[in-house]
Amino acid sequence: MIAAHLVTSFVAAAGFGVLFNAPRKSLIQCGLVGMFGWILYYMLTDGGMDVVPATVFASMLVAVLSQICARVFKTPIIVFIVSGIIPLVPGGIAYDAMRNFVENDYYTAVQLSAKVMLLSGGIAIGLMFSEVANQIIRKQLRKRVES
């Protein structure tokens, strides 16, 4: 079962890399970043964690891996983040929310919309936390080198 998650998340992330015109040489890395983010999300939710904190942790992992890939392969970080975050985007839940709005089931639609907003905010918070941690670590390393 987990092999199916590995393959589909890799294909989804690499496929969106193709759609977003990522350089051909970085498509494998885009797929791997998305795959590792999704597997962390899957393992955390399978272990009983709520989906919102799992999304935060998975997006933090995607951001860290994207920063590493950007430095190693000398490619802009946005190439890896955008395609790597795709498996975590709550598109199916957003679709269900819109479908329930159309079917006049507002109670369910509002619940699903709130969930979509929380997950989207979780993705943004995870990316931001990773960048802040990266800045702090780099600043500390600079201070050590200077002293």
Given for the second form:
Amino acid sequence: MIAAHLVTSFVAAAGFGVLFNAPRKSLIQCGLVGMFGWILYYMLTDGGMDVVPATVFASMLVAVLSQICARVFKTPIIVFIVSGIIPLVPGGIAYDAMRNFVENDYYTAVQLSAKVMLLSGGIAIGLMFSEVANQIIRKQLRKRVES
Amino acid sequence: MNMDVSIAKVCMLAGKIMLESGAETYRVEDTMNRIAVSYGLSNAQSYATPTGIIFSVDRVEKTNFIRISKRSTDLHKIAEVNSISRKLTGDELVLSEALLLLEDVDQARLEFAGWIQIIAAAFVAGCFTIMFGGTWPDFIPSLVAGGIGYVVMLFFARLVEIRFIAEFIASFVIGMLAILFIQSGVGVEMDKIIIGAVMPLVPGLHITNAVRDLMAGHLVAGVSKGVEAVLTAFAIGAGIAVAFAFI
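What does the same protein look like in the form predicted in complex with its partner chain, given that the last one was the form predicted alone?
So here's everything in the complex, that chain up top.
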């Protein structure tokens, strides 16, 4: 089962790279970043972790990998972050919420909407955390060079 | 003085291309300021929103303004502008050369060919169905629905100026196709097919960009991009909902 997820998440992330017109030479990296992020999320949720912390950890991994790719390939980080984060974006749950609204089941719909908000926040926290870590590391390195 | 004007021109053009290609506004401002600083302008002021850029080379100098009317997603152009500004700040390029290069990027059409995009959208749809817990019998129906939905969106985006209409009609078509597939016995779970098939239309980039802008302190840009994302999501949801009304 995990092999299927590896293949599909790679294709999905790289496919989104094509839709967003990522530079041709970074499509493979986009797919790999998306694949690693999704596999971490999948394994954490499969192991019984709640989806919100799992999303936070997965988006942290995506952000770290994107930072590395951006540094190595001298490409703006947004190229990798966008395709890497796409599998984690709660599109499915948002759709479920919308469908319950339409079917007049507001009780379930509001619950699902709250989950969408939490998951989006989780992605944001994950991205922010690794960006802050990156800035701190860079500041420390600069200090060491200066002294 | 003449010198300042051409710096402003390069900055504005770089900013315009990046915003039209869907970059985060804080990155746009950062790029413009970096170019200005590399030419010794210490007080350059830039203010970018999703619909326009305001820039002046010094606090009390003349202020330039560009309106951004069409926005799409083009990561390739963002990367190109980024490498030009990197070379410019690294003193590998003269200002006039940079202006020519930027004009080339502005005019260039770097997108993938239409049929490649459609195939990519189809495979994205099929793969997401599997990732969100669908089974393999749902793969082909989702692939077909996603591909056709994307074609419909491209067609109507060219026909109608308002983007949300295209997304609404595309998701309506996806909903109808999913219902047809289920009723004709192809595919197992309608929910999973629809979730996969609408993924190429979902505003994932706008959501992440809005959040990143908000975290960088660009409240106006973040909120307006967030609203754009919510409107797109609403258009998709409404399209599917109208399709369900026919069951």
